[in-house]
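The chain below stands alone, shown as structure tokens; this is the form predicted on its own.
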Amino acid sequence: MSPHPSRILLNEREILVFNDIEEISEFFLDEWQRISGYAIRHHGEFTVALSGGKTPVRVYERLSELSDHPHWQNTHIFLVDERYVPFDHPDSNYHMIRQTLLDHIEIPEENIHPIPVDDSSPDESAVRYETELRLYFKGEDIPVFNLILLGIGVDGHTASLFPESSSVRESRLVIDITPQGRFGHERVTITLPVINNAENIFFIVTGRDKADVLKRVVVDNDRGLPASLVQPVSGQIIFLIDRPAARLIS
């Protein structure tokens, strides 16, 4: 039974609050399940775009359990973002996502997108997924995902679109990045243009640490964070966020 969580309106943002990641694991999962079968019932197939990092792992587990469940056939998994690193390389997120869900389910190998890391630089692979990208796209200007799963950095940055940085301003589909700091690796990430343009948007946030910077997204509505960029064109945006990340929110 899917859990039942808080809910809070702000600033046209949808937020549910849930104990941990296990409840948001669990909502998130029959979510799929009734956005992707809707999709491969009135079109035939499914598009997903996944993030990597620290938060989603314990969902891509929980989805990993589907495994032999028809629907992924017809689903399509692409990627938000990719560290400039071969795929093997513990700081890729194509890694993870592998490990955590694709070695475990029934999906066809032409089914899964990642974000190519071995031309000769970042940006070349920024023109090749774009090209990707318009390529199964074809007809659509900006590609319409039915879903796109996001995370907030501490910094607010969402993707790999950082703040004070010329990435939330692109019209490009997909560009090459160079973080400041302590982000360290060159990354490749689809924009906002991308992201605004799906059906579906979630942000799954956890942890005390993102209650300062949740705060500044959904009620403050900072427009110098990035995450606080992302508002569907058309789609519905929802925040899953577990007690602790919720803790400044009213």
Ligand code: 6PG
The other form holds:
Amino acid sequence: MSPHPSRILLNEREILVFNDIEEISEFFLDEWQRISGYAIRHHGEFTVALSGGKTPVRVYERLSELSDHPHWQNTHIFLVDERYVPFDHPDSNYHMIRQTLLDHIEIPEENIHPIPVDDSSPDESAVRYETELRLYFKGEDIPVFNLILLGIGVDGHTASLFPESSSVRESRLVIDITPQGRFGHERVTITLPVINNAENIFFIVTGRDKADVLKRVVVDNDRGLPASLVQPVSGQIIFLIDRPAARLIS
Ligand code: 6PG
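Switch from the form predicted on its own to the form predicted in complex with this ligand and print that structure.
Now the complete complex, all chains and molecules, led by this one.
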């Protein structure tokens, strides 16, 4: 049975509060099938950009249960961001998505679009990925993904757009980033113009340690946090959160 989240509307953002990540995954699976079904019926393909990090692991595992779904043949999977490490490195987002989802579904290899990490530098990788996006989404000044899945870091970053960096003012589609401090590896990330142009943007945020940053994003609308700057041009944005993360907003 589909979960029944409580619904909060704040600053034009829809926030759905679930008991746990299992319920969030269940709901997201239904949304994925609805959005991909519509996109494939109307445009022949479904384009999605996925985030890394720990939060979506369970979601991808659940998605992999749709292993032989006919939609995979017309689904194109891109990455929101990547740590500039080899694909078999434990910190690689592609590695995580491969292990939790891609290895278990019947998707043609050419439908998978990882951010390259075999270039001589992250900035060359960013240029290459931007070229790939422009070729794939030809005819569109800025790609229009059917769905983008995002997370939020405790510091308010999303994708690899970190606070106090000029990355949030970028007009390039893909850039390289050197995060400060504990976030480690150099990264390559899509930028706000691409994120905000998507038809459907989902944030998934779970856990007590995210409650404070979530409040600063959805209640205070703190413009110093990159996650607050995610505001779709004409698409929809939905936050799927669990009760511990919601404790300061409900
Ligand atoms: C990454 C992500 C990043 C992530 C947040 C939340 O590569 O780390 O794409 O933007 O979504 O950092 O990460 P957690 O889910 O691990 O808390």
